[in-house]
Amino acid sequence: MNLFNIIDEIEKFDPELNDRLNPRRAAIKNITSFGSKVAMAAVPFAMGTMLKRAYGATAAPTVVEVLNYALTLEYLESSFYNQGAASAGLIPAAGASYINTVKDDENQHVAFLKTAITASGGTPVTSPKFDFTAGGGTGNGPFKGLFSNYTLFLKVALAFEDTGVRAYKGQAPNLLGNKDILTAALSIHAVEARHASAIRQLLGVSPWITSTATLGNDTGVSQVNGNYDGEQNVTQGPVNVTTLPSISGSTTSVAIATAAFDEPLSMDQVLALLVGTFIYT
């Protein structure tokens, strides 16, 4: 059985097999190279499993859908940045580098994905519309008054870019079968790392999001909290971060724990938190 014909052979019927499979070629190679026959009768029931997870109801997203995802995210950072810009009298000098820096990277980015979605064959998604205030269109939602109110504004931007460092995080393990993508996607999730901690400066709150045992939203905006659910997990891998000393103690705390290292949201869970209320129909 020469399973990568096999493969080569159901390629030319699906062009995205290869996204749907890497990293599985790896496991294929590996369970060849074993060359003991107990290896390779298990070999037809990994390749029946391998195809049916690159098919099955939890396949994961080909490249052009994770990159048309990123861009989706990258309108609504990049419309609401432009808007706050052109409110006369929001932004006030001190910040205003700031955000203008910001508000040129966001549109950066959504020229790129534009251009990259187009390279890998695929076309960009058209912007859909926004309501900032969360208010699903109804231009009344909890944060109405944003582009007239510069804390609310802030409140709002630091939950979109902490939104989207997390975002980006949760989509690498499907970008792992691209190397370039992945690499200019990381690029990006640090970007947006950084513009979160500088909005966490003009905003006055940590630069790094500090959660308790129960609650991982660190802003004090309630309407945002699902935004931060899972920031207070403190296992990383196997381990449990406060069950490790630290320069104080032989345990580590649940703030200093959390702070220490950022969680991915995936995009199911991206895209509830912004349908209906940030984004709309």
The other form holds:
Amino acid sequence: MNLFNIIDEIEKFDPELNDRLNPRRAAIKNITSFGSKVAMAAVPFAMGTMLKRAYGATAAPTVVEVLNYALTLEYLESSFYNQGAASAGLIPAAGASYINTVKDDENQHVAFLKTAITASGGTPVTSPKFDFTAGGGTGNGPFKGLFSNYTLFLKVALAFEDTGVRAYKGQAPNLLGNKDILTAALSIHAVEARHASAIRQLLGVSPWITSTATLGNDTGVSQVNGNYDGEQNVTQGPVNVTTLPSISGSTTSVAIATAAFDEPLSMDQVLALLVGTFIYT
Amino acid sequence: MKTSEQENIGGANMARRSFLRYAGLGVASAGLLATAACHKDHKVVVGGGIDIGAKGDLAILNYAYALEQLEAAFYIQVITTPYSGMTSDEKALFTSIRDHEVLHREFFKAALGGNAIPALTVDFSTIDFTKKSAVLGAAKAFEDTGVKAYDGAGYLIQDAGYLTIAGKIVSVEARHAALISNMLVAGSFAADDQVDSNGLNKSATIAEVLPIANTYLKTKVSATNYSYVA
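Having seen the form predicted on its own, can you show the form predicted together with its partner chain?
Entire complex below, previous chain first.
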């Protein structure tokens, strides 16, 4: 287990880490006591979370941590589409070019991020295990049968794409001012949004997320309400944008206000949505 | 769940605080501007055109404001003079996109306050709004350019709150771009004219984007401090 070595390495640069992690042993015990539900694969994230707590609000994940987090999400997406494309009879001819384009992009993202992590002096994480039924490894989750039911497959695809957009967006501030890495991350982010739009078109859902005042999720799949929670936000910076003029009057509807702005998710939020369901030991 | 919500709220507050720090410059609008000569840099008028001003977040926000003004004006025209044979579905989609772009425009205008560049005069004389192919082609150019512009300028933004808001907008522009591409050629939502061999959306610099934007503007926009003079 490299985690302890990593903490030791950090301590060399930050002698106060031990105090920050106080009580360190309890913090580490917390990670392992997630036990079977939180995968070993999630340990790098758990560590990131722990460090964030240790350093308080000012501690952001490092560039390599952000990239490894992104890599894990891309492993999830690429495995999902690879398995979908390999499932005989799943994807109808009309959808084949769409799904293949998305699959190829996700595989390219995996390769690109591995290269970027190595170039940044880090080590790419290995892929965790996935249960695309969201069954935590049982294969018996709410999306059981998704590789023989195209509509179900698309619904899971859409949750992954929209969540991916939110996840990348959430990390942008952690890459502030980093010309190469931030630009690359924003560029992947835009491609995920293109995918989300296209998958939505295949499903017959509007290409953008149109929330109500109380429900962020516009997909009609209640199991993924959490993935869309927060999309109902209408306040951008200091401005409640529903108070701004629209083409037809002095205010703007919630539908337009929510569709015009996508919302971010933090690393913790994304992992809470995935680990123990789609990602397992 | 509670923790996530609290973090969310905390994030919004942080964004708001940092936003206000800058917005404070603009809140007092014209009055403040008149007495603060240095801030006039943000909208210097050069030979009938305008400049996004001194390097910094206000310049980048004004750059975004210029592009959103252009996009909003374009879709307003698309809906005002629909091309021949526009279906009700197409009209509904273009109406939604128009509404998003108008709100983006109004958002930047409100956020910039007295630091905003003036309203730009557009010139769409090269676009035949009666033809579907011309409108879709122009829409694709606007959306693709918008995505590349935000992706390419993101690293220039110094304030995390602004960067997040730019991110909130660019993914919506990418959703538009994918839709428009698919309307032109089914399945071209991430084609290699916009997405490179690493699966990354292409990005563009301010100096690359503004000359394209200026072909549709009577009011030429310069970015002298970012290596482009119209």
